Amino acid sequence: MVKVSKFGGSSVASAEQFKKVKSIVQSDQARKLVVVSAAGKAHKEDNKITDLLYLCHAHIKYGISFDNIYSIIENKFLNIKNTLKINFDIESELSSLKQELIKGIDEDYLISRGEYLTGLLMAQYLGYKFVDPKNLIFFNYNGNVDYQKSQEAFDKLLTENNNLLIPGFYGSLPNGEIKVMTRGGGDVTGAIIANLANAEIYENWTDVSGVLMADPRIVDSPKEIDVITYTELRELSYMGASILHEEAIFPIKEKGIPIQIRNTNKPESLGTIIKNTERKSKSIITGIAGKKDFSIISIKKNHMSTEVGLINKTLALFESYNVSIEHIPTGIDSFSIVVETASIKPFIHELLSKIKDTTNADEVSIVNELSLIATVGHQMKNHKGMSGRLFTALGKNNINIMVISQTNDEINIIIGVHNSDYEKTIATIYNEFAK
C-alpha cells in the first residue's frame, strides 16, 4: 500500500511543525510519498516564504533594495535547521539564490524557490529521497501536465528509490524553464503525485481537520463533513470554500483514489474522505458556501423570445473581453448575466454601451454587490420541497433572492442575494438544514 502525504505550509511553518510532520510520517511505513508546500506562517505576526519571495521580485523590478525581506527569509530557513540540527547547507543554497537575485531572476523559478528549499530540509530531516519536480512533473506549453513523460521518469525514480520526498507547486515546460501552478497549486502537485503512483489514497495535511459545513467566521461551530464527494467538493471549492486547490480534483478521480484531509496538529482526527461514492447521512445538505462582489447584467427587448443568436451575441461581446461568466438566469423578454464584478470594472460602461448596440436592447441594466451562495448535496434530489423549504426560510428572515439556479442533476441550489445579506443567508441555510 503507497499513500501520498501532502503537507501544506502552516504544517512545515517552523521547527515543531517539522517534527510533527516527522512523527506523522514514521507512524505509518505506507507513507512512501511526501509533497511539501513552501513554510508558512508559524503565527499571525509571522510571514509566509512564498509572500516574502513575491515581495522580493517586486523589489528587484523597482530597483529597491531586498536585503531586509531576504533577511527574514534566510532567518526562518536557518532557525529550523539550527533548532532541529540538521546536516545540511542552506546556508550555501541561500547564499546562490541571493547571488541569482542580485543579477535577476526569471519570476516562476524565485516563487518555486519556497518550495525547494523547504523540501531539501525536510528530505534531510527525514531521511527521504529529495526529488526536484523540474525533473518529475512536466508540462506541455498550454499548461497541461504531460502524463506520459511525468510517468516515466517517476517509475524510473521508483526503481531507485522507496521513499521520496517532492516539493509541491511547480514543473518545468518542454524548454526545461520552471512553471509554477495557481497558489495553492501544492496541493495538484500532491494529486499528479497520487495519480503517477496509483496510490491508496491521498493525504492532504493541513490545519483543520477535514472539511466543514459552512465558514465557521459566520456560522458558530460548524459540523464537519466526514465523507463527500468529489463532486459535492469541487461544486463547494468553486464557490468559495478553501479547504483544497479545486484543480487537485482531476488527476485523482479518474483513477478513484480518495482524498482525506487532516490535521497535522490533531492527527488523532481521521477528517474528511472524499471519493466518488455518495454518502450516507442524517443532514439533507453536504455544505454551504458562496463568494461575494458579482454583478448582474440584466438585458430587456420585446419579442426576445423571437429572435436567433441575441444572447450568443452578446457573449461573444464578454469573451473578447476575456471575461468568464457563472450565470444566465433567462426570462421571455429579457435574459441576465451574473460575472465577478473585479473582471469587468476597467471597461464596464464600453461594455453595456456595446452590449445595447450590438443587441438593439429596449434596456440594458446593471445591478452590483450581489453574492452567489451554493447549497450543495447529493441527497438533495431525494428530498422533494427542498428548493421550497430554502425559500421558505429566506423569506422569514427578510432575504430577497436576486438570482436562482439549479443544476438539472440537483446536486446544488446557487442563489444570488444582496452583500449585505451573505452572512446572514449562510447561517439562515445552515440552521434550516443542518441543525
Given for the second form:
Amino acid sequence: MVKVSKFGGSSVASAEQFKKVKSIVQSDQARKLVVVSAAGKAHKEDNKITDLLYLCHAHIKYGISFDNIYSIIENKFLNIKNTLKINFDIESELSSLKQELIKGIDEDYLISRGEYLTGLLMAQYLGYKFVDPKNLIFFNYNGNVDYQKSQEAFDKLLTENNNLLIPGFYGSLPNGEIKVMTRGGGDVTGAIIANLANAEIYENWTDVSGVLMADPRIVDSPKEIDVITYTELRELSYMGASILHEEAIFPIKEKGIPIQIRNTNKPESLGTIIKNTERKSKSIITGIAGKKDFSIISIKKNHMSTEVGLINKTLALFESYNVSIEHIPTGIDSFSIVVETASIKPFIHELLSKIKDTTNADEVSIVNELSLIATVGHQMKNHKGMSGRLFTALGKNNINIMVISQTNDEINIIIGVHNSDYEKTIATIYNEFAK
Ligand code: ASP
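Starting from the form predicted alone, produce the coordinates for the form predicted together with aspartic acid (ASP).
To see the whole picture, the full complex is given below, headed by that same chain.
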C-alpha cells in the first residue's frame, strides 16, 4: 500500500513546518513517496522562494545586482538547515548556484532550484532517497508527459529504494534541459507520481482543511466539503475556487485514485476527498464559486429565427480574435455571447462593428461588469424545484439575474449578475442551500 504525500510551499516554509511534515510522514508507513514544493511563505510578509528566483532572473536580465535577493534565499535555506541541524552541505549548493547565476543561466533551470534545494534538505531530514525529477518526469517537446519513459525510470527507482523524496514542479525535455510547469505545478507532479505508483491515495497537504463550500471572504466560516467528485471540483476550480492546480486531476482521474486535501497545520482533520463516485450528503449543493468581470454582447435581428448560420458566423469572428466563449444564451430573434471582458478589451469596438456588418443585425449591444456564479452539485438533478428556490431566494434579495445557464447533466446552474451584486448573490445562495 502506497500513499503519495505532496506538501505545498507553506507546509515547507520554515524549520517549524519541516517538523510537522516529518511527524505526518512518520505517522504512516504507507507515506513512502513524498513530493515537495519550494519553501513558501512562513508568514504574511514573507516571500516564496519561487517568486524570489523569478525576481533574481529579472534582475540579471536588466543587469541589476541580485545579491540582496539571493541572500534572502540563502538565509531561508540556512535557517532551516541550522535550526534542524540537518547534516547536508546546502552552503556549497547555494554558492555553486550563485556562480552559475553570475555566468548566465537558463530561466527554467534557475526557477526549478527552489524545489530542488527544498527537496535536498527535506530528503536528508526525513532520511528518504532524493530523486532529481530531471531523471524521472520526462516531457515531450509539446509539454505532455512521456508516461512510458517516466514509468520505466520510476519502476527502476522503486526496486532500488523504499522511500523517495521528489521535488515537484519540474522535469526534463528529451534533450535533457529542465522544464518547469505552470505556477502551482507541484500539485501536478504529485498526481503524476500517484499515477506512476498506482497509489492508494494522493494526499495533497496544504494550509487549509479541505475545500470550502464558498469563499470565506464572502461567507462567514463556510462549511468544508467532505467528498466531491472530480467533475464538481473542476467546475468549482474553473469558476474561480483555487484549490488545486487545474491539471492535477487528469493523471489520477483515469486510474480512479482519490485525492485528499489535508491541512499540515491540522493533521487530525480529514479534509476533503476528491474521487469518481458520487456520495449522498446532507446538502443539495456541493459548493458555490464565481468570477467577476465578464461582458455580454447581445445581437438582435428581426426574423432571426428563420435565418440559418448566424450564430456560426458570429462565433467565427470571436475565433478569429482567439477569444474563448463562456456562454451563448439564445432567444427567438436574438442571442448573446458571454466572454471575459479582458479577452476582448483591446479590440472591442472593432469586434462590435464587425459583428454588425457580418450579421446585418438591427442592434448589437454590450453590457460589462457581469459576474458569473456557479452553484455546483451532482445531487441537484434529484431535487425538483431547485432552480425555482434559487431564483426566488435571489428575487427576495433584490438581485437582478442577467444570464441563466444550465447544462442537461444538471451538475451546475450558472447565473450572471451585476458585479455589484456578486458577494450578495453568493451569500444568498449559501444561506438558501448550505445552512
Ligand atoms: N513553487 C512553484 C510555485 O510557487 C510550484 C508549486 O508551489 O507547486 O508556483
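Numbering follows the first chain given and starts at 1. None of these values were measured; they are calculated from a predicted model. So that the term is clear: the rigid core is the largest set of C-alpha atoms that superpose within 1.5 Å between two forms.
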Query - I252 C-alpha relocation of at least 2 Å between these two forms, rigid core basis - result: no
Query raised in the report: Is the C-alpha displacement of F294 equal to or greater than 2 Å between these two forms once the rigid core has been superposed?
Result: yes
Query - Threshold 2 Å Cα movement between these two forms at F318, rigid core reference - result: yes
